[in-house]
Amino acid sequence: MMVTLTAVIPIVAGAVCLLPFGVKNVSRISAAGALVMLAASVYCCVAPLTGETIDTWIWYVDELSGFFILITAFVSFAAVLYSTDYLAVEWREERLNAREVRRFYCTLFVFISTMLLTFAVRSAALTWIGVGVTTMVSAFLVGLYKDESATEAAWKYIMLCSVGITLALFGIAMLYTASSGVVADDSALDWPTLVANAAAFNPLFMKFAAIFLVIGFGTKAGLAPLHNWLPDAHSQAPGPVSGMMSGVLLNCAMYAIMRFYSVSEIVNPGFVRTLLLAFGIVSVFTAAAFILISKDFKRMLAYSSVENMGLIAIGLGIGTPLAIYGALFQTLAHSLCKPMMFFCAGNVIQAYGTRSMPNIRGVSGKMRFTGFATAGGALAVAGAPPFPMFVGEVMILYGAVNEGLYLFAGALAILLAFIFAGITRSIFPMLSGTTSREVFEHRSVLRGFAIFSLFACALFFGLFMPEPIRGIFETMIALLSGGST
C-alpha cells in the first residue's frame, strides 16, 4: 500500500499543480506535494532497509531498491524547493508564462513518480518500461524553452536514448529467452526469481542479454561513446531539471544494469564485469578529455556526469567486494554533489545570464553564497577530500590494485587527476576578479535550503558512516555479488 501511495502521491501533486492558481501558490502547492512525497518514501523504505523486503503485486522493494528509492526522493524534494524560487525568477523576467510553470510542475512530478516506480518494480520488463517512460516525460522537460538549441537537445535526448532502449528491449528478450523452461512463463522475468534460479539459465542466452542490456542501458546511463545525448540535454534544460536528471534520472538505468549484474554473475561470473570495465574506462577517459576543453558551465558538469557513471561501472566492473562498496558509495556522493552543483550552476546563469565560463567573474564578490557553495561543489564534484566522491573513488582505486590491475588503475589516477585540474581551473576563476556586469543574487530561503542541504549531507557521507548505514551496503554488495543475503 505504501508503495503505490510513494508513486501515487507526485501524480497527485502534479495534477493540482495544474489548476489555474496563481504562480506562487502553485509554488507552495508544490514544496507542500513533495515534502508529502519525501515522508511517504521515507516510510515505505523504512522495512526494506532494516532487512524486511517488500514483495507484493507488482512491487519488490530489498535494501537496494531502497537506497536508490530514498535517493530519488530526497534529491527530487531538494529540486522542487529549488525550482520554487527558480521558475518564479523565469516567469517574472518573461522567460516562462504562468500556464508553462503550471505544465513544469506537473511534468517534474509524473518524472518524480516515474523514477519511483522504476526502483519498486520486480520485473525486469516493468524497470525496462519505467526507464523508457523517463526519457519521454523528461525530455518534455528539456524542451522547456522552446528555443532552436532546446527543442534540438530534447529530440537528440529522445532519438538516442530510444535507440539505447530498444537494444535494452533486445536485452530482455534474450533474458526471457535464457529463462525460458526453468522458471514458470508468468514470473519468467521477476528479479527475485532470476536470482534464484540463475544457475541453471542458458549461458549463451545470458551472454548476448548482457551485450545489449549495458549497450541499451548504459546509453541511458551516459556511458560513452554513448553518451552524445548527455551534455546538450543536461546544458539546455532548467537549472532544477539537470541537477536531477545528473542526480538521480542517470541512477535509474544503472540500477537496471545493477539488477541484471546480480543474476549474470551466477551464470557468465566476469562476462558483464569485462564489458562495464571496458565501457567504464572509455567514459572516464571521454569525460577528462571534454572537461579540459569546455568553456560551457552546464556541459562541463554534464561531462562530470560521463565521468562518474564511468567510476560506478569500473567499480561494478572489478567486482570486487571493496570496489563494489566503492561504485554504490560513488552513486550515493554522485547524487548528492551533482545536483548541488546544477543549482549553483542555475543561480550564476540566472544572474550573469550566460553559461560560458570565461564571462563569470567574481561570484563570490557579487553573491555570497553562491560563490561558497560553488567553491564546496567543485571541489566535492572534483573528488577532493573530505567529499564523498573522494571516499568513493580511493575505495575503486583500491579495489584496482587489490585485484592487481596495476596499470589499469595507474591509467585510472591520472585521468581523475587531470578531471581534478579541469573542474578547478575552470570553476575557480569565475568565483574571483571582478567584473562590470549588473549581477543581483536572486535569494529565496528554499533555494538555500535546497543547496545547503545538499551540501550538508554530502559532507558528512564523506566524513562518517553510521554503523546502521554501512549494514545498509554490506547488504547491497551481497544483492549484488551473489544475489541475497
Second form
Amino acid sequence: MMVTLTAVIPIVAGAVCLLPFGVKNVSRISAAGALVMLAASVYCCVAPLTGETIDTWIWYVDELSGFFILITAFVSFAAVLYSTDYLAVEWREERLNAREVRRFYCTLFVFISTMLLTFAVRSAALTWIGVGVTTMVSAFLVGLYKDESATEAAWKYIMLCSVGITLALFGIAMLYTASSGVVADDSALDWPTLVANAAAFNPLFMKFAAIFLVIGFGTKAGLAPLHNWLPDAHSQAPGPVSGMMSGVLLNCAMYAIMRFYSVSEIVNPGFVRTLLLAFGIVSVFTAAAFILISKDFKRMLAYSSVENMGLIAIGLGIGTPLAIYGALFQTLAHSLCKPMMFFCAGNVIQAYGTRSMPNIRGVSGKMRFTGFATAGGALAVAGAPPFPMFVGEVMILYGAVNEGLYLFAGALAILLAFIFAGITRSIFPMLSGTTSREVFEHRSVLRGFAIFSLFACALFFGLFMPEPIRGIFETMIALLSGGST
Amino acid sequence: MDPILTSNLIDIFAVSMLLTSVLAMASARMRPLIKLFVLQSFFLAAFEFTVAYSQDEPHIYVMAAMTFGIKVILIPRMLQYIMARIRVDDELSLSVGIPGSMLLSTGLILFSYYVSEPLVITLTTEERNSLVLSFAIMLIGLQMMTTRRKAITEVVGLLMAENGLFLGAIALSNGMPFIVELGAFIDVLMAIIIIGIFAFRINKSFDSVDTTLLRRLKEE
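Cool, the form predicted alone is there; where's the form predicted together with the partner chain?
All chains and molecules follow, beginning with the one already shown.
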C-alpha cells in the first residue's frame, strides 16, 4: 500500500504541475511534491532497511531495493529543488516558455515515479518494463531545448537504448527458459523465487541470458563500448536532468544487472563476473581517454559517469565481499557527488553562457558559492580523500589485489590517476583567473540548498560509516552473493 | 490438422521471416523496405497462429492477434504517415553497398547457426529450429541499423530485430509470461510514437532525416 503510494505521489504531483498556474506557482507545487515524495519514500524504506522485507501485490522491497529507492528519492528531491530556480532563470531569459516549463515538471515527476517503480517491483519482467519506460520518458527531458544538438542527442539516446532494451528482453526470455520446469508459472521471473531456485536452472541458458542481459542493460548503464549515447544525452539535457540521469538513471540498469548477478552467480559462478570485469575495465579506459581530451564541461562529467559505472561493474566482477562493498559504496558515492557537480556545472554554464571549459575563467571571483562548491565537487568526483569516491575506489582496488589480480589492479590504479589528473587539470583553471565577461551569479536558497545537501551527505559518508548503515551494506552483500556468505 | 503439416508450416513461416530480412538488406529504396517489414510481421503473426493452433496454447493466439494489429496494421500506417508528412526521400543512403550487405548477412546467418546449435539440442519445443533464424534476424536488424543512414531505416532495423526477438521467445519456451509480452508490445508502441515525434523535430531543425547530419556531437 505504502509502496503504491510512493509510486503514485510523483505522478499526481506531475499532473498538478500541468494545470495552468504561473511558473512561480508551478515551482512551488513541484517543490512541495518533491518533499512529499521524499517523505513517502523514506517512510516506505524504513521497514525494509531494518530487516522487514515488504512483499505485497507486485512490490518487493528488500535492503537492496530500499537502498536504491532512498538514493533515488533523495537525489530527485535535490534535483527538483534545483530545477525550480534553474528553470525560472531559463524562463526569464526566454529560452523556455511557460508551457514548456509545466511540461518539464510533469515529465520530470513521471520520470521519478518510473525509476522508483523499477526498484520496487518483484518481477524481472516489471524491472525490465520499468527500465524501458524510464528511457522513453527521459528522452523528452533530453530533448527539452528543441534545437539541433538536443534533438540529435535525444535521437541517439532513444535508438541506442531501445536496442539495449530489446537485447535485455531476449535475455529475460532466456532467463525464463532456463527457469522453466523449475519454477511454477505464476511466480516465474520473480527475483526472490529465481534466487531461491537458481541451483536447478539450466546453466547453458543462463550463460546466454547473462550475455544478453549484461549487454542490454549495460547499454543503458553506459558501459563502454556501448556508451555513445551517454555523453551526448548528459551534456544536452538541462542541468538538473543531467544530474538525475547520471546519479540515478544509470543506477536503474545497474540494479537490474545486480539482481541478475545474484541469480547467475549461483548457477554459473564466475561467468557474469568475467563479463563485468571486461566491460568495466574497457569503460574505465574509454572514460580516461575522453576525460583527458574533453573540452566541454558536461561531457567531461558524463565520461566520469562512464568511469564510475565501469568501477561498479569491476567491483561486482571481482565478487569478493570487500569488492562488492566497494561497488555498492561507489554507487552511493557517485549518486551523491555527480548530481552535485552537474548542478555546479549548471550554475556556471547558466552564468557564462558556454560549456567550453577553456572559455570559462574566474569562477571563484565572480561566483563565490558556486566556486567553492565546484572546487569541492571536483575533488570529490576526481576521487580525492576525504570524499566517498576515494573510499570506494580504494576498496575496489584492494579487492582486486586480494584476489591476486595484480596486473589488473595496477592498470586500474594508473587509469584512475589519469582520470584524477584530467578532471582537476580541466576544472581548477576555470576557478582562478579573471574574465572579461559580464557574469552574474543566479543565487537562490533552494539552489544553494540542493547543492549543499548533496555535498554534506557526500562528505559525511566519506568520513563516517555509522554501524546501522554498515549493517545494511552487509545484508546487501549477502543478498548479492546469493545469501550464502 | 496433421502435425507434420503444422510443423512444416511453422518452418516455412520462420524461414520466410529470415528471407524478408535478407531482402530488406538488398533493397535500396524506402517504400519496398516498409512493405518488407509488413510482410515479415505478417509471417510472424502467421507463425504465432500456427504454433498456437498446434500446441493449443490460448495465450499465443492473443500474441498473434496483437502482432497482426500492431505490427502489420498500426506501425506501418504510422511510419507511412511520418514519411508522408516529412517527405522522406525514397532513396536510401547505404554506407555498405548491397553486395557487401549480402555477404555480411550471410556471415551473420552462419554465425547464428554456430552460436545457437548447442541451445537448439537442449530445447523441447516443436518450433525449436526457429531459434537459429531468430538470432539471424536480430543480427541482420542490427546490421541494418548500423549500415543504413536514414533515421527511418534505423527504426525499421530496430523493428525487424524485435520481430526476431519475438520469434526467438516463442521458439525458446512457447512464449513468455503474458505480462512480458504485453510490456514488450507497449514498449514498441511507445518507442514508435516517441521516435515519430523526434523524427518531426529532426526534420524541422535539419531539413532532412539523414542521420549523417546527426554526427555533430563529439569531442573536437
